[in-house]
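Encoded as structure tokens, the following chain is the form predicted alone, with no partner shown.
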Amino acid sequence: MYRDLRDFLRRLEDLGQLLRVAEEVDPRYEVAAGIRKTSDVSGPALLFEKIKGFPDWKIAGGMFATRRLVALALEVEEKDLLQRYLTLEDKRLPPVVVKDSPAKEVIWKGGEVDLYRLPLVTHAEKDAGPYITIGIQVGKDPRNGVRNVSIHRMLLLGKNRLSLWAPPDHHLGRMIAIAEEKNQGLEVATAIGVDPAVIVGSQAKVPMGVDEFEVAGGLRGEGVPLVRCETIDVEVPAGCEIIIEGVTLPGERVQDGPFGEYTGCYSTKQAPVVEVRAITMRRDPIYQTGLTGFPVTENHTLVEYPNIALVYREVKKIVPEVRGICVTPGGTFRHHVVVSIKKRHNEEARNVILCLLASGVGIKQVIVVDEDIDVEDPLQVEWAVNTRMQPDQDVIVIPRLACSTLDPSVPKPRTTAGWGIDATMPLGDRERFEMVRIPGVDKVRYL
């Protein structure tokens, strides 16, 4: 179990999985340039030592930008990692508040408050200003108080002023609406540089009312320490590195970007506004950036297995024989899903397509095929759809569904289609359709 950002850092360096740069590099480009490297070779995480304009800080980035560095951080191996999404929610542990916490040994409010003494991360090439991006948000909904634990990015726009992209159809926005609907303001915080069961744990897919918190403690196998906020009712990690406390302006909305998302593509948003009252941190703060755009990145990869296992459940509640399940990557893990089932009914293929398009989260292209077919190898999904599949008969296309997705080709916001190919064998006629198999290949010693 790794207490904060810290230990797992001395963990992937005793295992080679981190690299420290010695050489000075700029907040602005270089150091997402450099988790872009490491992205595209599949290389290690990084930690930037020496930030241009920053003598004081360290940047850490890349921290899970393969599935290895996934694993790691769930510590267990690639193999398992589906298994471990499916049990995520399995056992919750709720958090423990302390007293005490590092991330206080720095205390900023009021007129001390500067933004611009972080050494802020702008990404990519038309980026609208540097940006927070894997910064952990905590609220409580206004109706019950129940925190809610996730990921969202901030625009920096001035000394105490960030933007806030949490859209109303997720949890935080959800909440930030409500509390709007009274004329009020959020409180929110954000800790940046958390242990990573507290990142993995944010991107559990649980309901409304359910504290990540309690997922991230039974990842850990103990609670969560919390430490209280200095200026807002809010609770963040005990361990982080920097937390920044803030209020929601009501009804202010703001233009964030434009922003490299996940999607590979620029996104421009009207997004709520968070006025800053107190930011405290270590004396020596590690600060943690999180590289999205072109896949693959870390945003893509820690959200492939929580997809990964959603669709398994789903899936499995119409086709209790699921034989494999694959998030592709240029569907940026999330819109394009392929199924491999052992079907029984000619039409069960059709019953998970519109189960899948219609589940919200954003799956657009949904192709299911034969137990036969390896979902993670693209030429025998290409071959299947090929030989299998009919364009007039095969073929589903399902306009105007709500969805949760930043796909900049859909008609409105938060509105895509869906399609799905249906690229199974019919069960009695399944000889024709076999694929061609030369026995002995596994023997062969020569080659």
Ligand SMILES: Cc1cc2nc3c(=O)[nH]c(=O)nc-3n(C[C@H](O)[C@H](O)[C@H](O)COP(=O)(O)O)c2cc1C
Contents of the next structure:
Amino acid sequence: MYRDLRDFLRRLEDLGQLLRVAEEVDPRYEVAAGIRKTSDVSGPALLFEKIKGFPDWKIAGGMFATRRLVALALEVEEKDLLQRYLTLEDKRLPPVVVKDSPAKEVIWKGGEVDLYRLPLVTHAEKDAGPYITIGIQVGKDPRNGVRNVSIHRMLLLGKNRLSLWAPPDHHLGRMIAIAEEKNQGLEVATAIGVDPAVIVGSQAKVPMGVDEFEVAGGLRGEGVPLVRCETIDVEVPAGCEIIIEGVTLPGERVQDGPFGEYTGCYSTKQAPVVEVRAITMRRDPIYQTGLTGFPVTENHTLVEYPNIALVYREVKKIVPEVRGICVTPGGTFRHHVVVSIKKRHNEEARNVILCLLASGVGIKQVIVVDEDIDVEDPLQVEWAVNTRMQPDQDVIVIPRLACSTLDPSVPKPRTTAGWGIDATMPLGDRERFEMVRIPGVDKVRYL
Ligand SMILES: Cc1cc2nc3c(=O)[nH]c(=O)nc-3n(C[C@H](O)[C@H](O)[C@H](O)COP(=O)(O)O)c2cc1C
Ligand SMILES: [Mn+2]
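Hand over the structure of the form predicted together with this ligand; the form predicted alone is what we had up.
Now the complete complex, all chains and molecules, led by this one.
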């Protein structure tokens, strides 16, 4: 279990999974360029120690650039990620409120608040400006006070103003809408630089009404210590680096974008606005940024297992013998799912396709293969599609489904068509489809 971000950084450094960058970097593009490169070469995580214009700050980036880093964040073996994640996601340990927090060493309130003194990072070429990309947003449902924990991009708008792109198909966005129905703002805290289990836990696909801090507690094996904010009735991880306390302005919207999103394309939205009431932080704070953009970035690796877990739970309801699940990199770890099953009824794959397309999380393409196909190997999957599938019989297309997506090809916001390919062999007639194998390949020693 990691106490905080610093604890995680120490562990990564011990394992050779952290690189300290001593040369000066500009928060405009140069930090993101480093994270882009480390994401493309499979790590390590980066700690930038000299930031142009911000001599007192360090920036951590690419903390989840690879699956290996996500596994280290959860302290599990990479090969056990699915099984361990499934068990831990169900565990649920409530957070504990504590009195003290190093993130209260410096307190700016009211007129002292100045977001320009934080080294916010500009990532992609055409981004509208500096964005907070991996802050943990905490808000409470105005109806019952239940907490929600998630991550939403925030564009720097002024000394005490940020956008908050939380659409109503996400829980925080829904809470903002519920508050606005009474012409009220929603108190939202943003904690930056938190223990990595909290970041992974924030991505769990749990229903509204479940406090993701409880999921994070299960993931880390102990309840997350929380501390109260100074000016709003919200709690955040006590071990964090920086806390931004704010309230949304009811009914107010601002252009948020362009921003280089997880789809690999730019997105421009109308987003709610947060007025910042206080900023508190450590005396020697580490700012954390996360890269989003063309896959693979940490915005992809962080959703991989939460999404696989959701798919696994759904498919299990129909086909008990699920063998493998891959949310593909080209599908941005969200829109294309490959599932292998041991089917016992000829049409089972069709039910799998329909149930995943109906799940509402943005799955657009489903390929179902037999248990002998390695879902992580695109060659084998394409081979199955081309030798076990006839398009006129085995493709299902469903028009107009509600979904959560930034896919630029959709005809209307949050609406997509979906399609599925049943690339499984028919039962009882499998000889024709058998994969040719040569005996003894594993015994060849001269290669
Ligand atoms: C690095 C990163 C950035 C994200 N940015 C956004 C964002 O700007 N807007 C958004 O709605 N979701 C964003 N997400 C996804 C949500 O945080 C995620 O779907 C979360 O589970 C939503 O929580 P909820 O289920 O409580 O609504 C981001 C995820 C990651 C990992
Ligand atoms: Mn939620």
